[in-house]
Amino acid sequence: MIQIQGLHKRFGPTVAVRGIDLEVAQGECFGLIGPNGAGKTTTLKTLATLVKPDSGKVTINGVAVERDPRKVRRIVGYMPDIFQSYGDLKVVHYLDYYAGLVGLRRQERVRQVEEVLELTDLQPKREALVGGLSRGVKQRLCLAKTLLHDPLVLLLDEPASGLDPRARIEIRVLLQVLKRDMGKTIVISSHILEDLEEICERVAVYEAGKVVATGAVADLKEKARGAHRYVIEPRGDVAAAAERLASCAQIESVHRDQHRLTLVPTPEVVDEAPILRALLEADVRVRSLREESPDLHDVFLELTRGEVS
């Protein structure tokens, strides 16, 4: 569905992007990582034919971005990170304002202002005016209007940004939705990284207008060297047992925590019974010991170091 070969984008002095490659499936959810400033935007806003490369290749659904942006206008819905509104309108007429703006005639336009406001839960503050909503149901509304004119493809810059628990849960499973029963394409950016990890099937890792990493969720967690580790509460002294376990040769690093260690094994390790001997040799009793898996967190503290273009 999206393919973007080689793209480089520069403003003045900034290099934003440079010859990134990406390939997204159609009916995917493709997340985008990375620290601020690491090209993210720039390559939605690419995709949405708001910046124009400066070289490269960009297609989405086989049309070229560069040589048809109208035609791709029809087929992408943005959403940007900041909520523009108009504060005095009523949420129903704002969006019936917009389905005007994207080409709705009518019946149809009524129909889809219906159908957007059910399907984001809008329904009961469709009389509510923008500028008193919520963060939350500003956030829902902006996503209302990019889903008006139906778009095959969505691109979300940071949707759950500044939303309390409650509004992102409620933004992530309406963004299952779309993808699971509506088969939307869906790329997004965000630094919630649990979000991404629940929802995307694939992830690129961005840094300094490069991509530094792509694949499976799970793929990446597994190669974030560290990333695996085991969480121990020793009896006794927890300073003495961490001494006695950093030099032990199956253990890379050893993290005091008041009352816990956690321990980072060598590259080598696989499973618990290194870790297991490791004790016994240590001379070290466990209350208790358990396993963490590796997260997105994992994955981008492993594989960034905070550059910026």
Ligand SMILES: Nc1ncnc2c1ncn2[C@@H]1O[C@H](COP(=O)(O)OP(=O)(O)O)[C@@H](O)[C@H]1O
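Positions refer to the first chain, counted from 1. Between two forms, the rigid core is the largest collection of C-alphas that superpose within 1.5 Å. Since this is a predicted model, take the numbers as computed values, not measurements. What changes on going to the form predicted in complex with the named molecule:
Once you line up the core between these two forms, the Cα of Val15 stays within less than 2 Å of where it was. Comparing the forms between these two forms on their rigid core, the Cα displacement of Pro234 reaches 2 Å or more.
Arg70: CA moves less than 2 Å between these two forms after rigid-core fitting.
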The other form holds:
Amino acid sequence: MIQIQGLHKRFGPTVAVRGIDLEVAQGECFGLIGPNGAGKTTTLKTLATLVKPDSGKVTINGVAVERDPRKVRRIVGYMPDIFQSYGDLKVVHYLDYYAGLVGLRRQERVRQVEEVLELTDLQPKREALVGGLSRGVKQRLCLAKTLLHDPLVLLLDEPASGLDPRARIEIRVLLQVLKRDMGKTIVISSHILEDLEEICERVAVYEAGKVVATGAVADLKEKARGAHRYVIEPRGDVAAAAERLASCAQIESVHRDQHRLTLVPTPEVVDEAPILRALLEADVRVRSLREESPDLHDVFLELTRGEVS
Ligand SMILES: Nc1ncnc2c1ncn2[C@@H]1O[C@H](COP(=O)(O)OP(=O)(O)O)[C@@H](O)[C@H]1O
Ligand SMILES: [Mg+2]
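Since the one above is the form predicted alone, can you give the form predicted in complex with the named molecule too?
Okay, now the whole complex, with that chain kicking things off.
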């Protein structure tokens, strides 16, 4: 559905993206992860035809973004990271206004507004003023607006940012409905990794204008095995235990935090058996042994290590 090849974009002296290649399949939910300034918004805006690439080829559903931006705008729905609105408008009028902007005729407009109100669970708020809505409800309204012209592709820039846990879950559930039941293709950016982990089949990890890794979340975790750790509480002399463990072949490094030691195994270690052997060899007896498997955050840190912009 989406193809990006060699995308470059600079703003004056700032290089925002430097050679991005991405492909997103139809019906896929694809995540963009990365720190601020990594180039996620620039990528999404390029797909939304709001930023003109310096070089590179971008097509959506076979349409070249640069050649036919009007056609692309009918295919995509873009939800920006900042909500701009007219605070003294009622929710239903706000949506009706935007339905007009995207070119829907009167009858269709009414039908679509009702449909997106229903879909985003905003019926109870239809008469409320936009300016008085909570951030979570505003985000849902923004998503509702994005859905008015029934786009095939949704481009969502940090939709869950700044939301409380409950509102975040509401957005996540809504995105799942859009993907599963309505077959939308979704590209979503976030630095809230847990949000992407549940909903995205694949993610691209951004760092300083580049994609440093792409793949299924589980595969990325596998790749970042280095983030795998074992935490032990040795009995007796902790410093001596640390020293003896550090010289074991299975263990790459040992970090001490008071009474606890964190053991970073060598890449060959995939379960705790070699660690138990190392403890025996080093004659270290423990109160507890716990495996810390990497979450997406560790994966992210591991993959972007030393590439800070
Ligand atoms: N319109 C703009 N003018 C100048 N610099 C910009 C503009 N848009 C983005 N940038 C710069 O490009 C880089 C990438 O930004 P952005 O794509 O917004 O990253 P992200 O969304 O990952 O935080 C940043 O250094 C940012 O300051
Ligand atoms: Mg951004």
